Each structure stands twice: as structure tokens, then as C-alpha cells.
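We begin with a single chain expressed as C-alpha cells, specifically the form predicted on its own.
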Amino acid sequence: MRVLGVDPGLTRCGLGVVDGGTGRTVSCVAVDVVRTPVDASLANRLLQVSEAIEEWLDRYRPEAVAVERVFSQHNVRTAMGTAQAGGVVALAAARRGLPVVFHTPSEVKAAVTGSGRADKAQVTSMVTRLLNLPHAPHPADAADALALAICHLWREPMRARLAEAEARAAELARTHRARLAAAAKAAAKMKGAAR
């Protein structure tokens, strides 16, 4: 499976191509970080992230794109631009009926190093020693994207596979309900024939 992995900012924009094959080997395909100008509009800046993003859609032909999930920051204003950027990426994944998944930074790190609480070096040394790059990914946002694909190819079999199994339990409770009725609806016919 082939991974579209979205850190997204407007300053920076880290994106990373990653294909995930048996068991937990990762490839890299590619990285970059699209960078926009702080004197922009923010209709521009957010056009650019646009228009790159299609581009690597269109290159790169991802089967999912995994995004990072605006968490909690102190910056209102830059928790809404990577709010912002995060809706174009999603908007152009749903364009090409792409599931989109969003990841916290935490489930990236644990997923990645093991720990929810890995600082930026440690992401950034283990996405470069799973992926065996000769060096290390630079910006963060770039090492950050390819995180992500990792975090989702890893991740997201095991969640298809308890949503499946959450929806065949609820399914069977369904059917067992209706039995039930059906049962007690069925006795309360029996014992109104007896009297």
C-alpha cells in the first residue's frame, strides 16, 4: 500500500510518500516540504498547499493520505492555519475518493518510536533508520510527513480490522435482539390462546 503523509502548516508543509510492504518493511518514495510565504494571503498561501498536494496526488497516486490532527497548541493563530492547511490535503484526497485518516502527534510517535512522548529527534532517527535513508530528513515537517504514512500503514489494519469486528458484533446483537422480541412475542401469543 502506498501512503500519502501530510504535516501540514502553511509556512511548512512537510510531505512524505511512503509504500508499506509485508509485515512492517516501509519504503520511501519521496519528501519534500512545500514552504509558502509569510506575506501572502492567506487564500494564497493555502492555493499553493493546493496545488502541490494535487500535484504529489497525481505523481505519486497514494491508495490513503494520513494527515496530522491539529492537537493542542498555545498559537490559536497557527493551530488554525494547520487547521486550514489540513482541509485543503483533505479536500483534494476526497476529490479522488482517497480515504483520509487523521493521526495525533502522539500516535505517530508511539507508533514510530514506541513512545507517545518522543521528542523530534527521535521521530526524525527512527523514520530515518526504518527507512534506511542515508541521512536524516530535513526540515522536521519532512521527517514528521513520512512519520505519518509510517504511523498509518502500521496502524491502519489493525483499526479496519476492530472496525470490522465492531460492526459484526453489533450486527449479531441486532439479530439477537429481534430474536428475543420475536420469542416474547411469540409466548405472549401462546399464553393469550390458553386462557
The other form holds:
There are 2 protein chains.
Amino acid sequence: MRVLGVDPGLTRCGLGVVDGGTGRTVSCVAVDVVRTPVDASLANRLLQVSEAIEEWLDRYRPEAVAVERVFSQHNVRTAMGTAQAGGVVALAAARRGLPVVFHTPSEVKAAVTGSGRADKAQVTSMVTRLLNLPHAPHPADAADALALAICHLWREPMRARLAEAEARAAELARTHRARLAAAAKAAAKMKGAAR
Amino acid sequence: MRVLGVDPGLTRCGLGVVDGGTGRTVSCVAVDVVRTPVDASLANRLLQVSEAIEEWLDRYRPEAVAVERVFSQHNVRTAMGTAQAGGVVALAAARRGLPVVFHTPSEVKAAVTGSGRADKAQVTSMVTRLLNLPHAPHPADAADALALAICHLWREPMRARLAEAEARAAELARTHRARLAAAAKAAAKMKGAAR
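Having seen the form predicted on its own, could you now give me the structure of the form predicted together with another copy of the chain?
Up next: the whole complex, starting with the chain shown before.
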């Protein structure tokens, strides 16, 4: 399975493609950071991010796209730009019918380092080791994009199995409720007939 | 000039096309609200918003797109979805080379009612009157989209003139600085020759 991880942003947008092998082996296919000029209009910056994503989807043909979920409230303006860049990425994937999953920063950190509170340096160091890279990806956005892809590869089977189990449980509950309703109806009919 | 106003959102996205005539006359070409299902994935909801915008751009051929700028911090999740929907709208316009301008809610309110603090009812009532509509647009997102388009039609010429004046002032300042530098150089040369 091949996953494109995206650490969305307008100033720097991290992109990383990772292949998942058997077990937990992962390998890096490509990694880069796309930048858009600060003085360009928001619409044009989004267009540049969109074009870069389309190009990566064409070139690397990932089977899924993992995007960082933005929550940050530190700087609303930046958070909005990041959210919009993430939206544009999700749109490009949805256009091609590719599944898009958003992962929170702590999910990503926990997946690659074992701790949801790991710092940037720890994430970069683990990504470098896990992917057997000759040197650490730079800037941090590039390492984050790879971490997102790895997180997706490792979490997704579990998430999918959980979703399946939940769907099965919901189905059982529905069947049970239907049987109860049928039994109640039958009981009411018998009562009516007994009168 | 024809403007598409968009009050972005995932649950409800208001769309309004307004033609500007001579002076301050404005007329409504189309108004509607696009809804996307709450239980669909974020990527799919963004895709539905994107497709609706593309269809409106094809059908009504506006010369500019006015989008509401989101600032709200009340509910981060909703604000992010709204920002992402706005980003997708801006992207669709940028793809066609159309200018996209973001207006804040208070700019829009001030433009149509005279007060940046007007409430929803006042905005709807003024939009209905300004566009000579047989009845008030409903829901509020539809009225907001029309208000955005009107705001753009009325503010844009002023904004463009201001931007032009600023560019001219910057050019004058540059010329002035260049002349000063040349004069200083000439003075230094004369001093050198006099020695």
C-alpha cells in the first residue's frame, strides 16, 4: 500500500510518499516541501498547493492520502490558511476517488515515537530511522509528512477493522430491535384475539 | 459587472449572483443554498461544494467572486470546515483566473446596511429591498451571499482606486529616492574633483 502524507500549509506544505511492506516495514518513495510566496493572493497560493498535489498524485499514484488535522488556535489566520490548504488537498484526492483520512498531530506522534507528546526532533529522528534515510528530512514539515504516511499505514488496518466491528455491532442491534418489535406486535395481537 | 457572492459552509453554503448597473443599482440573477450531508466525509463534502461552485461559475459566468472571510473562534471545528469550504471556492475561481476577494462580515454589513454591527434580520431586509426581491431570501446564508456580492460591487472600485493611488505613491517615493541618491553621488564626485 502506498500513502501520500501531507502536512498542509501555505508557506510550507510537506509532502511524503511512503510504501508499506509486510509487517511494519516502510520505505520512502519521495519527500519534498512545496512553498508558495507570502505576497501572493490566498486564492493563488491555494491554486499552487492544489497543482503540486495533483502533480504528486499523478506521479506517485498513492492509494490513500493522509492529512494532518488542524486544531491549533494559537494564530487564527495561520490556522485558517493551513485548514484551507488541507481542504484543497482533500478535494484533489476526493476528485480521484482516493480515501482521505485526517490524523491529529498526537496520533501521528504516538504512531511513530510511541508518545503523543513527542517533540519535533524525536519525530524527525524516528522517521529517519524507520525509513532508513541517509540523513534527516528537512525542514520539519517534510519529516511530518512522512510521519503522517507511516501513521496512516500502521493505524488504518486497525481503524478499518474497528469500523467493521462497529458496523457489525450496529447491524446486530438493529436485528435485535426488529425481533423485539415483532415479538411485541405478536403479543399485542394474541392479547387482542384472547379478548 | 457580475459578481458571485459565497457564504461558505459545509452544512449550508450560500450562493448569490448579482449584476451591478450604473451607480448603485444592483439586480439579483440567482440565489440558492447548497447543502452537503453531515454524515459524509469531509473530503466528499468539500467535493460537493466544489462541484456546485464549478456549476455556478459555468452557468452564470461571474467576473469576480466575493467570499466571506472567516474569523470566528466560537467553534473551531465549524470554523475550520467553513474555512475549508471557502478555500475550495477560492481555488475554483483561481483555476479560471477570476479575481477572488475576501470580505469580513462587518464590511459586508456596513456596505448593505450602513452599520458593521447590523444583525441578520437587518441584512436580509436591506438585501431584499436593494435587489427589489418579491420576498426575503431564505435561509440567512442565501441573503448573506447576495449581501457579499453587493458589498463587492460597491467596495471594489474604491479598493481598486486606493490600491492604484498607493502604487503611484510608492512609485513617486522610489523616483524621489533615486534622485536623492544621484544628487548625493554627484556631490561626492564634485568634492573629490575639488580636492
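None of these values were measured; they are calculated from a predicted model. Residue numbers count along the first chain shown, from 1. Rigid core here is just the name for the largest C-alpha set that superposes within 1.5 Å across the two forms.
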Core-aligned C-alpha movement of residue 187 between the two forms reaching 2 Å: yes
